[in-house]
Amino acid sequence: MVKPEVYKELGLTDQEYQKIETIMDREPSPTELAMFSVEWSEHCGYPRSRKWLKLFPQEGKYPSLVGEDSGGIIVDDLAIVFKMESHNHPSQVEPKQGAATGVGGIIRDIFTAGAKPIASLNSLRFGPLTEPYNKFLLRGVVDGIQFYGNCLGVPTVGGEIYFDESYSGNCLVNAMSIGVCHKDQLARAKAVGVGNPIMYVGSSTGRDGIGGCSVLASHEFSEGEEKRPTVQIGDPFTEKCLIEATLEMLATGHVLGIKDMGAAGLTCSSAEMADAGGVGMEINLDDVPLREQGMEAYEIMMSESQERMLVCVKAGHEKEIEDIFAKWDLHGVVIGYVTDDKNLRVKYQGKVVADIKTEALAKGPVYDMPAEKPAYLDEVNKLDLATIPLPTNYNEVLLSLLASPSLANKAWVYEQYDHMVQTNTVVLPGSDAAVLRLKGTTKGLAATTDCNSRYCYLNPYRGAQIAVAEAARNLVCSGADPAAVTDCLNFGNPEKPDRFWYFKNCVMGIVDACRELYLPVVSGNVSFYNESPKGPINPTPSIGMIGILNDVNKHCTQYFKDEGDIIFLLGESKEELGGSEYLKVIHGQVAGEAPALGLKVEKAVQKVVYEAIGLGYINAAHDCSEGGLAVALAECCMSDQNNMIGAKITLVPGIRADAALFGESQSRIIVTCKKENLCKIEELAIENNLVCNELGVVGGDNLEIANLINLPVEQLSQTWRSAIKL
């Protein structure tokens, strides 16, 4: 009998033990134990959400591609491969490398679906930069993804960065990546015809990041706990080079499977690929390329080294894929191939060290977890606006809210990344989504990640829809059609019923939110036991969202353009100030419920606005969310540098002023326009039964609002522009 003290090291319970015993109907031998750990681990195969996760739509305006490590859809001859994942535990640990190896890993999903990687995004979490060691996490983060994705030729051209007390501890960093290719020339992630040769190509196996899905992404972190030794070493470099060589293999035709070497490595890569081609696989870890010495067989099969991936080629091919990786200084090498009894077996020094069914490793237990809502909720969600005093001085109020580090600009961060390589990106960071040009057609694609995980900690089911709806919000201001969502689900030990009553409700309103707005969640990732000694995170379901511009040239941006350009509002604002950046920042307060949202309200802003755009009525469009309309007019007066201008503003009358001013109600946005074009916005408002406001108008060097705020623009975009500066 194992000791349970080896097997709970890997993060196996008792009763996950004994079913092991009873699959294997023997004592599992440590190779095998140490596989089952990974590959059942909640990083790699989602036992406590696989439930849930099965309720996300996959149908959309576009035929979607659902089912491989990323996911996709199809515009006419073209594929457009993306996906969200987490690196939050590994850069907690070691920021930079973990960052790095985020992006790396994430861009290898795309490119062994066969696309080739066009653009990356990001959705960070801090905890508040007043603590020194948040202050380092930011700057090792912000370090290693410029580090890999500009090293490595992939533009980084958009994403978000909230701070917040509940991630003192436990940072986020969820890596995005965005791939391109004719649709014939996608890959599959899977093993097929018996005899055919497995495939090693890519970097060396070492021992970095042994575990690190079942030790180190599937546990709290504790006082003092020391990772190090988990968290895995990149090389873009070597990456480039694989993404070139694999690149020049799948377009060979030989290849009939191909599997990034993610989390759990080897182990995730071959059970994986044999189940989902209905195989079994034979491999030789003695081929295994490696780059230390004395290594156990459990140890290769666990590795987590960066850089490789597993392929299934045609029989008698083995030479040709091997030449093309030598050319690029790679590993391409047989280690094994296809059988027909469905088992993964496991040879090393002469000897079997695992044999294990397929099915039993790769489809794992899938568990019902208890769910409770937080009894401390009612109370928290309690808010008498009568108790919140209106503010004296509304300038000092804005100016407050630019400076505060969620709402201020990011450019010291995005400035450091490569947002120009590859020459497609049409929208350069800084406006409500980034823009690629889909090169060989006319179309557009627009990217962006939203999340508001203080709405989410007010209102889980509610938040949620709200961040798929500022997402498609985003990209609408673009002028883009939202297409379909990546998910990258952050959140506490689901082994706690509060904590997961936060992930379900999460879930049920990114599915409700989804069908409203008929968008497929084509690919996405699970990040439990994101805690420290201090608490949680607040739930954080980032969403990722793509958008189709049928003419990237008429695409928009959020800043004000011309003097006389009409302002107005689409969209009502109520009297609502839960969860708001004004109520945090000003009143120090996290409180009541977060803002209401009508997903048939919500169809009509975008419907309107996307439709204004592409009839060329509209010159500026920018979604009013954090800090309100306030902070959003602002950020349309001075997000270009090199042309800010003022705007004079009325309010329209009937909420108090700081809920008119600062509030976040939902489904609103600004836009400008020519004269001669408003009465055609108000026109096709009116159709979608729209609130339509007149505002103001383009002008001058001062934001005035009404007699309450009137600062120079200047002001407002030194304030905005320096507070983010380490």
The other form holds:
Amino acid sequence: MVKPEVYKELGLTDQEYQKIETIMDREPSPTELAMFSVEWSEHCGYPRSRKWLKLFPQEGKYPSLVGEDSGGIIVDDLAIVFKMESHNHPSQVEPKQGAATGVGGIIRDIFTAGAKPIASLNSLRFGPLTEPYNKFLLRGVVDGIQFYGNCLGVPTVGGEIYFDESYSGNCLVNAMSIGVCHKDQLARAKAVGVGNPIMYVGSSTGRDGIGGCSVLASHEFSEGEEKRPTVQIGDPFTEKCLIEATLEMLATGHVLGIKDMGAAGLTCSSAEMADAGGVGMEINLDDVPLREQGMEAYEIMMSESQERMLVCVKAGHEKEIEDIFAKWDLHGVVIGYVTDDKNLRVKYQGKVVADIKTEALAKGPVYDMPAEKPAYLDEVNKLDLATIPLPTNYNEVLLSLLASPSLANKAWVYEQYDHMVQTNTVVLPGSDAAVLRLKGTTKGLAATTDCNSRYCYLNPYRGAQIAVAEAARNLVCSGADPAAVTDCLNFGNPEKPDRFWYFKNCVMGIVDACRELYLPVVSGNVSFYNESPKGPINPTPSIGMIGILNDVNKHCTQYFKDEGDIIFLLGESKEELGGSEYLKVIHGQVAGEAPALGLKVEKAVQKVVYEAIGLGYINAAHDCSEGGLAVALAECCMSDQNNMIGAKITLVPGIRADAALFGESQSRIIVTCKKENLCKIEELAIENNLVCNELGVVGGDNLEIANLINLPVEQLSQTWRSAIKL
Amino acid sequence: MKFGVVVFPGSNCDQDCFHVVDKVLKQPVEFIWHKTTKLDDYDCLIIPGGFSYGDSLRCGAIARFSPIMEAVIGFANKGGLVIGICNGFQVLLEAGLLPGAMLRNKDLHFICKFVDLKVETTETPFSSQYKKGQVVSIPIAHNEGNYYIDDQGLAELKKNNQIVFTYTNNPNGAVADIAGIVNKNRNILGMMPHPERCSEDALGGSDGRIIWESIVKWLNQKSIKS
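Okay, that was the form predicted on its own. Show me the form predicted together with its partner chain next.
Once more the chain from above appears, this time first in line as the rest of the complex follows.
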């Protein structure tokens, strides 16, 4: 029997090893053991989460594609494919390469589905910038995203960045990519047709990233560990050539299946393609292009060298495919063929080094993990507003919030990303959602990412619902109809019941919110073990969402446009401060309940704003989120840097002034319109039983709110724009 | 009239330029793979932006040795119109078709945003439809757009009225705020900003379109003359 040290080193448990022996009915070879370890790791096989992920709804307003490596929707003749994926652990270890290869990996998932990547977004989380290592991480991650994305020519059009102590020691880098193709050109990730050749295309295989998914992504960080050798190295130029070559190859019509060699490299791509096609596969590692001498079979099977893919081609067309890759100076070689025995057989140097049932590899164990509500939470949820003193200077509070890194302007980041290449970006970064035109149609696509992890920490079920609701609200504010969801579920160690309780409740929150808003979850990713000696991260179920505009010219932006426009608020401000940025920044507390959310009201707000934008009644629309009404109004005044404009606002009476200004009540959207359209919008609101309050009027150089706040927009802008510059 | 868009491995604004010529100008246009050596059919060559050869060694330094570049030099020497945008400008500098060199941006960051440019001369085939002194808004997206030329070279550029665009608020440290220049014969333009990204109103501005329209007008007049 294999020594326990060996399989434990590979991340396998005693029970898992026993199961492998039972499946094989013999002692596994070293290569086989390595292959099981990567395929059954949480990163590839989702053994601890799969049971819950099955609950996600898959139906929505558009036909959905829930695919192998990514998912999407069909809009008329177009398939829109998108997915979000984490690259947290590699980024914590080596931020530039970690983030770069995260971008590269998710983009490969898109073009291996046959779609041309048209946009990227990313959702990032770091510890406070007061710690030098967190600054180093932010700088490195942004550098990695720009290095890779800019070179590829895929615009990075949006995303979010938050800072919280819980991410010190374990940052989050969630990359999302969106691609488009004709619906008939979608490619599948499967091998079919006994005797058809299996081709290896792209870059050569080296020792980088060996065991990245089992060693890095499936364990938490402990003190002083050296993990750098398991981080992959990215080469965006090669990937750019690979995109072009792959799309050219797919256009030949000779490709039957294609899969990225991402996590678990050749092992995952070969086993899962064969399993998906219900066939076997034989591959010969002697034919794999290597960049290093003397590599062992297990190293070749586990390598996570970037920019490589596995393709199943119609027999007789190998040469054509080879020629396409040669044109782009990339490898394109036959390394095996489809067999009829449902086994994955791997040969190297004349010997069979692995022979495993593909199903056993691809469908690993499923665990039912125990979950338990953390004991501390009831205490944390207690918040008596009577103990929170009202501020004496509201101007100062607003300026402090605008300078808080989570709320501050992120131009320093997004101006380093090419967000315009491909000439589709109609709404540039800095509004509620990015809007892209879909060339060749009149339609547009809006995209956003969202998650307030502090809410999820206080109430995972509601926090996850809010993430879905807010993402949809952002899209609606841009004039889009929310259409479909991808998620990236970032949590701590699932073997600890309190962490798993958070996971389970967040999943249920997403499930219920998506059902109510009629949104399918078409793709996603789970990242567990996000903890360091300092503890787990806040539960962070990042939501990526796309929406459709029937007429891209009818998009809307958040900034105030014309002097004299009427400003009003759709939705109700409640007396709640739990989990707010105000409570944290001004009073140093993370406490209370997450804001209340009624999905029926949420739907009504979104319906009214979507319809009113479509009818041309609305000049600006902006979601009220972190920092509350006051911060949202300030953003409306200053986010169009060349056309900043003030506003004069009165508050709706009835609640504490700090809750009215900085409370984060959900389902609220600030809108502006010409005077003559006011009653039309009010009518729509009444029809939908929605609270609608006139707040004031656009104009002047100052933002004036009741007799509490009066500041020049120029000063707000300077504070907001200078907070993040490294 | 026929446009050609040169494609190197790593070019990534090739399709954007193609789109503008095809869909906005509605003029004939073809992609030209970098291994092509005959360019007799074309009236205007576009060397697009992107990361030819992944910016290895130095931006444009490897593309400069692509088989097509001999032909591009020949085409330009015969008076053909060549416009190099961003990485295309860098390639033209490396090939010696335009004077000067590119350094990294002064802040050492990639910068992508709309910037204001002043039109310094309308006496080129590329800028004739602007007004001299007009301020236009065209986006930049580069890491190495800090144009450098020595004093003597700068004096030469000024003397010959070769500076076409300058930044009104220099974003990258370029000498004399230079954003775009032509050669002495005025048939080769290199510019860091991307006119193809603002040639349609849908994209929030169409100031870049005037460059394309100037080219079309110039080529039309040329064909009438000949």
